[in-house]
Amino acid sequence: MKIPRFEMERWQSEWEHQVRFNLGESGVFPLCLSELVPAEERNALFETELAYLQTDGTSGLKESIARIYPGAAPGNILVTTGSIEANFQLLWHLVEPGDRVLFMRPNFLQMQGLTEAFGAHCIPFYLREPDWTLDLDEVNSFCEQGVKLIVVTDPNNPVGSVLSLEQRKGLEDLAARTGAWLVVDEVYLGAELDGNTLPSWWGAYPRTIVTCGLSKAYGLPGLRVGWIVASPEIIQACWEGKDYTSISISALSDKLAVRALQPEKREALLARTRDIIRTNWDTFRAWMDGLDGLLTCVPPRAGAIAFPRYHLDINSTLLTQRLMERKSVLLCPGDQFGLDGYVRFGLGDPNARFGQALEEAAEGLRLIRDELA
């Protein structure tokens, strides 16, 4: 087997830590740990045996999930090393060669990469402007060949749209009509910019297998933690990749963890997100404003992140490439989510920083258009 390089992970991992500014971030900015417990219950976390969990989740965990789903027991959990993990252990056990794959674009591009290293066929059905909405005829015609699975990443990234819950409904009818699976990445669920959290599509349909983590509405990226919900046969399966590989996220992850879920922490943890992407869209379109139509965007609905088009005669890695090297700004290509033309923006540094990042990017961009002419 033979995985394909993911552009966009590579991106980041090779500049995030290089730049002055790194618009490229998906997440808001992360707590720190004294932001996370108070000062009166520091000490007990070094009580903590730096030992082997329970393999698939602890039960105080599983439990903390599964109050988050509707109908949910600890026996539908999986806990992961983040929601990355929870896509790759889910594949890896759905995903056989020749199976028909139909895959949501444009998206964060991890769960394509594997499907094709697994073998099996990814086709891809487009979110489209003017709203990034879907063409449930188009899904259709491709359900009519047959099909394994249906992935769908809602909050979508990179563009920060949501489906209506009518456009839900009719892939949960397409699914059940082939018998497919539903795999739906939610780890944008909770950033809702108008403050209303989203229902989970997890419980609607019997065969919907939802991931999710602590990532990014959330801001504990560094804790990496993340799970599937799905039957119990499906959790049981999905376990034994763990056997083969992360094993079990780390002690203190796990004791943290289970306070930030919480419901009163949850709640607090989401409405500091909620308050950041909003402050932060409201400067950034503010600001693409004043850049004279070098950029239109769809405003987003969920999630820190932006995904503009720019009205440049360049390919998007080319675009992010001048802009790094004259202004060390770093943005995500929108090649690398299936669709140039366009550019991902995160919306969740601090809002001081964050101006002044735009203020560099503008005087990039300005430069940039500047030498095309």
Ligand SMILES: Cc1ncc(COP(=O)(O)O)c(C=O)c1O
Given for the second form:
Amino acid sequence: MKIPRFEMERWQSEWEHQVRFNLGESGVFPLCLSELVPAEERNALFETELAYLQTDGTSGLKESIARIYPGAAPGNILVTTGSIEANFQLLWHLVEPGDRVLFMRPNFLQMQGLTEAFGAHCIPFYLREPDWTLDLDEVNSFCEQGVKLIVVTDPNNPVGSVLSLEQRKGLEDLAARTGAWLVVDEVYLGAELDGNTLPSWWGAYPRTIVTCGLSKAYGLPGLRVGWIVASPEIIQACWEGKDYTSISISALSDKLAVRALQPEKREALLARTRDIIRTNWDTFRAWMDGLDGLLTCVPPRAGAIAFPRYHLDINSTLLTQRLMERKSVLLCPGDQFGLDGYVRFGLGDPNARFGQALEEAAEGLRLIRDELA
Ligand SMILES: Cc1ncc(COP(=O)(O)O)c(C=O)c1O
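Starting from the form predicted alone, produce the coordinates for the form predicted in complex with the ligand.
Everything in the complex follows now, all chains and molecules, and the chain you saw is the first one.
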């Protein structure tokens, strides 16, 4: 088995600590440990035994996660090292050579790379402008030859869109008709700009499997805590895979994750995220208006990201490379999400440097426009 290079992750790993302005980040600015643990409770944390934990997740953490999903019990939860491991374990278990896997695009391409590595066929179906909706007839036409999995990221990375409840139902009906698994990455759920938290996809269709984690909507990427919500059979099978990869999450992360998921704390973390992205989206929109039509963007509904189309005659990877060379500003090219002609901006930084980064980006984009003229 040969795993294709995960271009977006590699791009970020190589450059995010080298550039002066990082607008390539996909999550909200992370919290400090001190914001999660009040001073009077810190000593107790120092007594944490740095042991291996129950490897599918401690009962306390599984209960905290199960509480988020109506009808779920701890037996429906597998705790993983980030949602990236949740996606990995799931596809490792479900995908076999020759399977047909329908894959939403644009998207975070981890599950596409894994599908290909496991010898299956990845068939893209597209969210399309003007409002990033699906053509269910198109998806249906791909189902006719059979399909094992339908893979969705909702809210979507990179476009920040949310499928309507009708489109959701449409996909569930298609999955039901073909008996496909519906795999939904919900790592951005809870980061809705308008404050109306969407319901999880969990529970409406028996073969829906949800992956999620604390990295994006909760602002805690460094905890490396994710999870799968699925039937107990799927959970057991994925747990066996985990014996080969990460065994258990860290003991400190377990304690901190339980704390983050206490109902009041959870609400406060999600509210913090929404505040940051609402403010930054307003800044971003005003900034874009000053660019003489260089960028146009469907407003994101959720997530700490915006995915504008640029009106320049250049490939997105070349554009972002030039911007980095000229201005030391990091963006992610649309190519890395399976859709050229766009670039992804991170909206998660609450500090003044967000505005500075946008100013630098504007200068760089104008410069590149003049170079191309
Ligand atoms: C849609 C999506 N899923 C999963 C991940 C992995 O996140 P983590 O492992 O930090 O939870 C990312 C990271 O960018 C993502 O955008």
